[in-house]
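First, one chain by itself: the form predicted alone, in structure tokens.
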Amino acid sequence: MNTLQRGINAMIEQIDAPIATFFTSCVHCGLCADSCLFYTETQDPKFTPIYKLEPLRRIWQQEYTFWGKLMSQLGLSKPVTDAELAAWEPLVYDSCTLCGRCSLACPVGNDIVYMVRKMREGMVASGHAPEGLKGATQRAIGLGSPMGVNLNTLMAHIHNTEKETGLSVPLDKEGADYMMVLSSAEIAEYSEIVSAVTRIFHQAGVSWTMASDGFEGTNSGIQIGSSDLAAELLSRVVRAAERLKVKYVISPECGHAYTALRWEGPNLIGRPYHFEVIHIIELLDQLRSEGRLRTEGLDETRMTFHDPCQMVRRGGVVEQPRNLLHMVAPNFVEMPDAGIQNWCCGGGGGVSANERAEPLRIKVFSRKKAQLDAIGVDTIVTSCSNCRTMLLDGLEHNSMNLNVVGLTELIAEHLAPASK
């Protein structure tokens, strides 16, 4: 069997339900469209959203509609060719980041990202996906972290934390309540996390670890849209929280780990997990609620929130950041268009990965710009390490001199004394 048919295999395996119903309750009136960072900055039709899958909806029409099947047979409907998946490639990867708000905007509530994710299994059946992606998910599978990173690395950051602080950093601890996941991201580029959750969790009196065989949390699989390799990367954290016998396992600043490990896991897995999944920031306003987490001072600084797609308008934590920023800064405003409304960094659903993508992803960016100069800010606090790479190159190329932090950080730098 070649690529091609496996490609189209795999996506008349996807088309369940949800999908048949989806295309066929499509009522084409174009609010995705102006939902989408890419439509709205480019102008062009061929990033509507729903345009993005017509491979898909052809298959489905030929395989599974009366009028599709005989239109087939008779020649006046042909069949999606290699060709075709190839032209659409840069639309389903480039020009997508699964953020979300077209779904969110759809009258009739068809889920658009779930119909992009259903089509990716069958792009990188037929092997057509961006060679940066496909570069990534590689190293996760081989190596354990899309960016190379390994245990040795995380190692040297709990070492330089624990010379720091003079805290220890608990590795591999059974019995623990919470095993903390990170992002390559945060191990590469924002090492700075490590302290910051160490002292907080020390102030906070929080029992937890972290795992040797378990620490990434990036998923890679999610982005290119294997549900395969997806649910491989899930299981070597699901292994360790369950080695380990954590209740809680806390998921990183990064939107797709939060996808990947608190919704689609046990999915991916085939069974429940034994732990329960929060997001950092979650716990973060949980130890804020029972006055675990205390603060001292306040950053007079104008600053606002860039709200992470997948954790905010796919994941429903839209008021806990908020609730921190509110301890430690004064002139907090909010951007248009803030909360699940807000607008993609322009990277995500794997486009950070996908270099080709990169002058269209600068190119969108313009709608983050005119977020920002709506409000005039001097700092921007995320929750994501991705989206807070994708904002720093953004504002590079604008030459905006702003600066970009991670919301856990922030609360770390005006962390009160630990009791004694």
Partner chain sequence: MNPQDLLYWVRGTGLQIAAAIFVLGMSYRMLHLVLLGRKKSLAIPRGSEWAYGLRIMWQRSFVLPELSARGKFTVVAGYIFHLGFLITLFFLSQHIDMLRAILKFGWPALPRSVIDIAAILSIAAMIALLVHRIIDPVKRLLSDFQDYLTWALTFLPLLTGFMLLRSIGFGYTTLLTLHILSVELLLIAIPFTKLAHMFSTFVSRWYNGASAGFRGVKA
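Now show me the form predicted in complex with its partner chain; what you just gave was the form predicted alone.
Shown below: the chain alone.
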């Protein structure tokens, strides 16, 4: 098979009842355009979500419909070409963050983002994935992290934390209840997280560990759209967790890591886990409700919360971060469209790793800017390290002077001293 055949074969593999139903239902109303950051901020019709799926639609029609098959038999249909897939590559990767807003907007109920995710399987198999994302995936497979961080980097953070807090950071502790996984951005840039979770878990009395062979949660395979590669990356975490016999794996503050670990993971490896997956924010809220997480002092700063797409629309974690914020932030305000309808930072779904997409990503930050301008806050809290980087980047390009902090760190800053 050449790459084109391989790509088309992958799409034929991926087309299932939902996809066939979605294409059957589409009435070309164009409403999904309004839900897409890339359309609303550019007004370019080619960014209409359903249009990004045109090659997949044609393959469905030609391979899975009565008339389509008939037309193909008669040689009356136009097969999908390599050039076409190449032309669609920027639409499928650069202008889609897999944010899933279109799936909520579609009046006939099409889960458009589900189809984009599936279409990427074919795109990457046909060789049409962005170079930046390819590089990130190669690093993730080869080096263990898309950003090139490794165990040594983590070990340095662990040392610092132990020195700073006087607490020990458990590594490869068999039989712990929880196994913490980090995102590569956290390891590379927001290493305070190691200290934050160490202190919080110490206070709450959580039995936890990290794994030297499964600490990286970021899954570039999901973003580039290859289940094969995603499975390889994910299986490292699964192996470590099952080796250490933990009950739970904690997903880091990283949207796609959560999706990969929580929802796609068992399907990627083809079996259920022997553990459960919980997002760090879910766990913190759970500790709060059990009275095990106690804070003191308030941060009077006017702050807001940026909902990561994979947490809310694709993850169902909406209330938990707010419960936590209310513990420490009396001046917390919601952005317009907060919660399930929040607008993407612009860098999800692999866009942040795709240098070619950067100008477009910066341009569409105007939506986030408008949301922020509407409420006038000083600090943005979020629970996704990729969102955090994208927000910082966007703010800088727009000369906006706002702080961006991770929610876990914010809680850790206000942690009450251990009472006993």
